[in-house]
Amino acid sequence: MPAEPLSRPRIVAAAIDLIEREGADAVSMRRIAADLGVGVMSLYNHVPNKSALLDGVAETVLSQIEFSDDPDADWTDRVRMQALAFRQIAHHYPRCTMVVVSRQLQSTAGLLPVERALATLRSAGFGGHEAVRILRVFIAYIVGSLLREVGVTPTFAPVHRPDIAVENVDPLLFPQVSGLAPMLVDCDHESEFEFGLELLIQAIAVQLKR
């Protein structure tokens, strides 16, 4: 079979695969070229530099978000569906999601989720400044939940550890922690995310009424 021609989508796909395997720090033009089995200079015919490559990664990930919210639905339902859609893609590409939130994207793929979220909030009755601040709150919540759920550190390396080492807790010094340790150790990430999301939506609804 002939080798697949080198192209920007193929280069970006290789970068996505590398990031999910080894983290964003592993990405370099030389490493991507080696993974693809091509000369490093050939990459520059399609991607001008590493920064543009990471932009491509972010845009590709965002373009895969499947929005299913109904424009005629209540704004709370639309916000909920948009947040869940972003979480779904973030869960599929946890390390690449850290790249997404670190880039300033100007492409259609990069701006469409932002446009949808802001339009939903504005149609609900929020002013421009409030809509932007609320959007940032949701992004912080989703990314924070992802960090906890997948265990991705700021350097994009995975870690897995329980919240509490039960055997090391002194029940006399920490009676609440000791008593609630089984619940602190156990975590249904999907349920926890939906619980926090509902709290956010309810709080924002109160803000709208004010």
Second form
There are 2 protein chains.
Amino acid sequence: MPAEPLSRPRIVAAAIDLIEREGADAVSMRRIAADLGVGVMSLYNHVPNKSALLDGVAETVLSQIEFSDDPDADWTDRVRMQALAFRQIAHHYPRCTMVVVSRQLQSTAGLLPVERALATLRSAGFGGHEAVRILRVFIAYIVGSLLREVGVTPTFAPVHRPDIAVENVDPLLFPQVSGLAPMLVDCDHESEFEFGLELLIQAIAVQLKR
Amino acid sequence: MPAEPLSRPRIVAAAIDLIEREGADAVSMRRIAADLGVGVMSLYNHVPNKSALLDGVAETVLSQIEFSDDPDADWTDRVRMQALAFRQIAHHYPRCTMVVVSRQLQSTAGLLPVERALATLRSAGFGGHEAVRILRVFIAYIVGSLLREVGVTPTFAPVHRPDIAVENVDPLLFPQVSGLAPMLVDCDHESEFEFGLELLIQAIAVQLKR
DNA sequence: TTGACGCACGTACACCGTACGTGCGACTCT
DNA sequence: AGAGTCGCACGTACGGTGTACGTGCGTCAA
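In place of the form predicted on its own, the structure of the form predicted together with the DNA is requested.
Below, the chain from earlier opens the complete complex, with every other chain and molecule after it.
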């Protein structure tokens, strides 16, 4: 009998831990149970099924986003901060990110960032319709960026795979790709992300002027 | 004995068909073999494993993107056309889209769009480094948008019943979300996509002026 | 004391990917 | 024509998966 009783948070935590250690493919109910030193079916007393467990993983990760919103700051700074905070899940939970992104959840955990973002945009002067549209653009950009960041590290990770592929590209068929190969291969995710983020912020700032 | 012999393209086509009919979760080697009226292991004479099969699915779908590039057109129009062409995979193969974006492949199938895009950006006057960065931003945005359209992104994607979730939101805790609920629930993907696309194009046009 | 209930657990089933061996038809070489 | 090789469809089998179901033990309520 374990001193700490089984519980949904404990199971979710074990799942997150397992995903970060060995990748999302390694997740199985048997494996999680083994990590907890517990029978497989005991998990089902606290979690209805594996899908719900992964929802719990996404929810938990999302809820740990830390927004340090400063209502007095310029709205561009607030948007920037919120976007960067969202992206930080890729640093804290790199391998869980794929799970979060590829899973639709209807809990309120994912709603808090949405609420904050909409409030920021509306306080900046955007109308409701515009705020929603702009939020969608930002989310699309952030999610797409995260996907690239975790995509470089598939699950277990020889990162130097693409170099080989780029080396083998025919310079006659793909002059741009082969010419720009060094820039395509190495990618500072942080600065790349911020580049696009600034592009978007600047664009909606222009939009706001009208 | 089938009149048409088994082959990799036929297997990939069956996989695409199955994914579109019943979703990516329904894909199994046994199921595909059954659809082809063939033994399970016969597939392995043409495809090394399931992962490679899914790579083939992504590759095939990607290769069917139709670019009608007009070198005489304004670069903004060319960028727009390429982005919209890319997005059309979400219309032709809605359920395969998730497979495509969640799988990074190093074949040359995915390289052709990259080559064209880089050529367009450089002809517009961007340097190599800038072109790569801008392309990354566009890809992130497109992929993120496709994920929402397919209906797997943490925000509202009205695939089935998100209305219920939005109805149950506490207006006091989430005033923006509940106030803007109608706009969050219904989403014209086409116009939403183009909104963000124009935002980005405009932003990089400004960037180009310097 | 007795009953109910929560919860850990073992067993069992259907399904999965795929390693391996087998057999059959077609083709090549002598 | 005979012999050898090879491509390819196929069956069997193994270790893995999610989870439905039944069982037994602990604690708490009446």
